[in-house]
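Shown next as structure tokens: one chain only, the form predicted alone.
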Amino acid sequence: METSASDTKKPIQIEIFPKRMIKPDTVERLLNKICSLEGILRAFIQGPRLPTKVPFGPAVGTPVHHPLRTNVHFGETEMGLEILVGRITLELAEKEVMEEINVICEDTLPCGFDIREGRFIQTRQTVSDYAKRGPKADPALYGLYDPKSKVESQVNFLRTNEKE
């Protein structure tokens, strides 16, 4: 997405921070709510990654069977959580939608939160995102870049243009 100086309308971006992490359900229930909304341009969850394996110690190596590593459904999508949610990152197409938003997260969040205004995803290609998937990348992949994952299991498109 080039943007020039006649470009007037910037898409905001918004970081949804709980004051606990968020268990699998809850984050299945919010996400199912926000996606609900026209206005949603991306959307990208951060925290710590939960083990396949022991990484070190006595047991490396061994299977780890953790009770929050389970699927989630939003929308059409089913998509396996890997990380334990601690950070919801939205961009958005107007800022109306952002009120909406704070319901949701009063609704459905079971502890306290901060909603920040700010810039947490880039809007421009960076080297690794060149390096990962070349220079003709999707402009909506932008800033989503994870040296650890392979692309197919770190994105999910909840909705597509219908050009395409």
Contents of the next structure:
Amino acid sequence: METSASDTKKPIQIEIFPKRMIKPDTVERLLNKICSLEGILRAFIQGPRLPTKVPFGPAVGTPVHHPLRTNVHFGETEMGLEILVGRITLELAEKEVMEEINVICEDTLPCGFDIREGRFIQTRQTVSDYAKRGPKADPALYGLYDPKSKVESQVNFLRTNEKE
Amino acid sequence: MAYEAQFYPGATSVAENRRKHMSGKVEKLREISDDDLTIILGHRVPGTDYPSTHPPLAEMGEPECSIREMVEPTDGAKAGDRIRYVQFVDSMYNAPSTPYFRSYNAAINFRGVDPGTLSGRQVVEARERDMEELAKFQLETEMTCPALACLRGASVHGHSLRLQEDGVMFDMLERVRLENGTIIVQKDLVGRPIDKKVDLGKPMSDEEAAKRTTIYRVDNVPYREDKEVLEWVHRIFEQRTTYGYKPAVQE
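Output the structure of the form predicted in complex with the partner chain; the preceding block shows the form predicted alone.
What follows is the entire complex, opening with the chain shown before.
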């Protein structure tokens, strides 16, 4: 008989997929509530990018000043949100947290949503990752950043151990 | 009895809306002034004359040609206007129109227009004043919901994304914004800020958009429920395949 990650004590991944693209203040409220739960290992937000300047066309280079491109606070960590959030992927230590996440989403999101379990964040290095970071890359960061960019610009640590 | 074009088969609200868009018999929902339209399009300064590429036809002295005698030039062609474009983007979430039906509307009801139909956007090139006439018609009538459709010259990808939390189609350049329940245009087609904000009025409610849309959707009017449309689509595909668009061969 096959065993899935949810049957074992391996981390599982879920995706929260709202019916609408959500505003930064809703993202802030949602993620703050989720981050207060025990057992959230990694979180990944995805959505269309909000550029600072018009990227092409006759008005190329004109500042955009998009009001949804703003800073959000998770606990004491401030993070520049450069996208309009369309989906949130979480890695959970155990499946039991899902119920609480469902309740938080129902309370916070102003629209309907789906929560799916599956594999959404990569768990192994790709060739590009390996070429960029080498064999000693932190496994916790796999899939959380674009290999072409700096880790610091795309990954935020909300709870860091002082000894580390 | 004179033949009356039927335009599109089907008994559902979507089919009826498609017929309306094709025939041009659409309801006018809002008023947009000429100056406001000119500001949004951004091709010229409002209140100025239309720049021209050639002298008016009456002054040019056209060569003798039976076709020229038969076909009345459009106002833009008569005046020698430049060719300019207007481009609409319609959300896939129950926007009233779609690129195909904007093109049908333009090609059937307007002269001297060159509609271009793409998956996410629909562009019309025409002499400037002819283009403005078409843009005004499509913008003022039920063919456009200010929140679910937008005039965009560049970066159109919001049409296929989910709507924003406030029900407005995503635009990375934020050309339109929902303010106090109405849609305000604050940038022109290509994303340049405009001096005067243009009010396009209230967006359609979800129910109204679902009623006025020309898009078949599983969560509204499913395509397969419209038996007559399916029958005709099958017939056209079958005849195209078997007879190579020559239905007469069948008989």
